[in-house]
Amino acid sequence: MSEIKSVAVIGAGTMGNGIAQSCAMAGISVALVDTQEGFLQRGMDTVKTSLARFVKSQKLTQEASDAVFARIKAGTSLKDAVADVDMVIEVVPEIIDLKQKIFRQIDEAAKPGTIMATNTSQLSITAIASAVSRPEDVIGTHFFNPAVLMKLVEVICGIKTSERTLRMALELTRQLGKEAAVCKRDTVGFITTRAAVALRLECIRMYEEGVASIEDIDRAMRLGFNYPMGPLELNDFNGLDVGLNNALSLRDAYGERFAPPQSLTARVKAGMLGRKAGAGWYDYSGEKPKATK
């Protein structure tokens, strides 16, 4: 099987440009793509605070660090970005209705045989690829905050998706020198997010209930189960309205052992969305988080 040489990546956020840098660290071409010249400055320079990390650990030499920022193009226009190249990745925000919208405009810019992969913990591929004329070429890769590090992308098939897009999406993990789940079912939050909802909404109840304090429940999860982070601290980390979200669909789905507990819901209204606002589970204005109320 060819290698894949080139990648549209459809949005400069968190992750979008996470898996750019990803891409251009293993040696492939990558236009990074978003609506406004003011995301994509911010995105490249996500990329670049990156790599500089990179070379003061001495992972990376400052002129291969140069390289892998060279690879990637930075652009507004994504009809020019997918125009060419081996395979796209869609990552805008979890909306079913914007996903479908972006891959219309992929699906009319982008050449024959062109791999389209949305980024989504969640949502189905087959809903994302009724959108286009071709859905035996529309798969899902979920890859994990933060990208770079991350070694699981969890591939998902749509019913139409082909086994060449399949091949193609392993592929690209393997040139990334990551490791692939493969759900075989497309169902409401796959293997990843189905059980670490599950999880956390558990642990938030255990702390309503008074079982046991927030910094409890996040040491137990660390040390007992060797987590890098406890369930709270990474809803904190990826955001708790991203989190609220992922429960509601999977309450749609699945019934009201997904239903989210009020603490979270008063959190999100409150606007306490976790690291990006300041605030969640933890509070962050000192010099280390403490627990809320």
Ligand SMILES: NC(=O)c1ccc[n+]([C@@H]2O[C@H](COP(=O)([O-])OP(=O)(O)OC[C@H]3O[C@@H](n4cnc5c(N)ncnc54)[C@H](O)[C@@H]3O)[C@@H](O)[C@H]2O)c1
Contents of the next structure:
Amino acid sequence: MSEIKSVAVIGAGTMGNGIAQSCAMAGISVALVDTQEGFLQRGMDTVKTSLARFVKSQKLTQEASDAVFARIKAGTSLKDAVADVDMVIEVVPEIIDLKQKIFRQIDEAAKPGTIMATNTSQLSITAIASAVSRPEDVIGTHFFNPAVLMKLVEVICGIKTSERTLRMALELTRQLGKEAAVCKRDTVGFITTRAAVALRLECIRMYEEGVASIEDIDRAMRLGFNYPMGPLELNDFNGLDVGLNNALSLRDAYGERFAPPQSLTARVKAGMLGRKAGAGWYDYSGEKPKATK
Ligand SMILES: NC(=O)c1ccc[n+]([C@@H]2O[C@H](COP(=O)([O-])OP(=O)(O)OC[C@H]3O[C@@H](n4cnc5c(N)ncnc54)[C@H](O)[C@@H]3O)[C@@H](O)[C@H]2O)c1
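Could I see the form predicted together with the named molecule next, after the form predicted on its own?
Now the complete complex, all chains and molecules, led by this one.
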């Protein structure tokens, strides 16, 4: 099977710059695209900082780090970036209309056979693929944050995704030194978001029922199951607004078992969105995070 030698990454934000760096570290040439020079600069600065950490911990030499950085070419033209690559990975915000618009642009500019992947966390791959003339080339490659360090790529097939496209997505995962979990049916929340939200909502319900404190629920899950973070700490890390949106789309798909508990909705209404807002399930204003009421 042919290797992936070049990719275009569309979107240089939290996930995009990490995916670009992962590809460049695997020797793949990367064209990184965003709408403004400033966004590209921020993405490239994040890559530079991350590479410096690899050098400091002696996981990369300075020379290798410079070569990785040089392998990423940043630019604002999607058309130029996707024209001659083996694979395009779309990493723009989780808005279906925006993703479909980007996929139409990729479809117009990319050569035949280019794999078109999306990093969506839960949107339907089939719906995104409906925007293009070659849905057999579209697939979900869901990376995790931080993309450079996290080993999993959840690979999701749309209804029309071809075997070749699946093989190429698995090949990319292999080249990056990551592991794939394949979601065979394109269903809302795939494997990871559906399972993680179910667990989190049950933890929130236990807190609301007075079964245990926020800290004890997180401690139980961390120490009892070897999770690096408890479900509520993790929700603070990823954003309560993101978690609420996930729950709402899962409720639309699977019914009331995914209904968001009121203590989650109330926190989002109050702007308590997690770490990025200074408070969520925990308050981060003091020396140590303290559970909120
Ligand atoms: N943040 C996470 O933890 C995480 C984890 C897994 C998956 N995801 C998914 O990854 C995707 C991106 O999330 P993110 O957190 O990186 O978002 P982000 O907001 O950090 O980055 C998105 C980037 O896309 C750029 N962009 C917007 N419109 C564009 C366009 N027309 N052309 C090119 N670039 C454009 C933005 O300027 C921004 O830099 C979403 O689908 C999200 O659900 C996020």
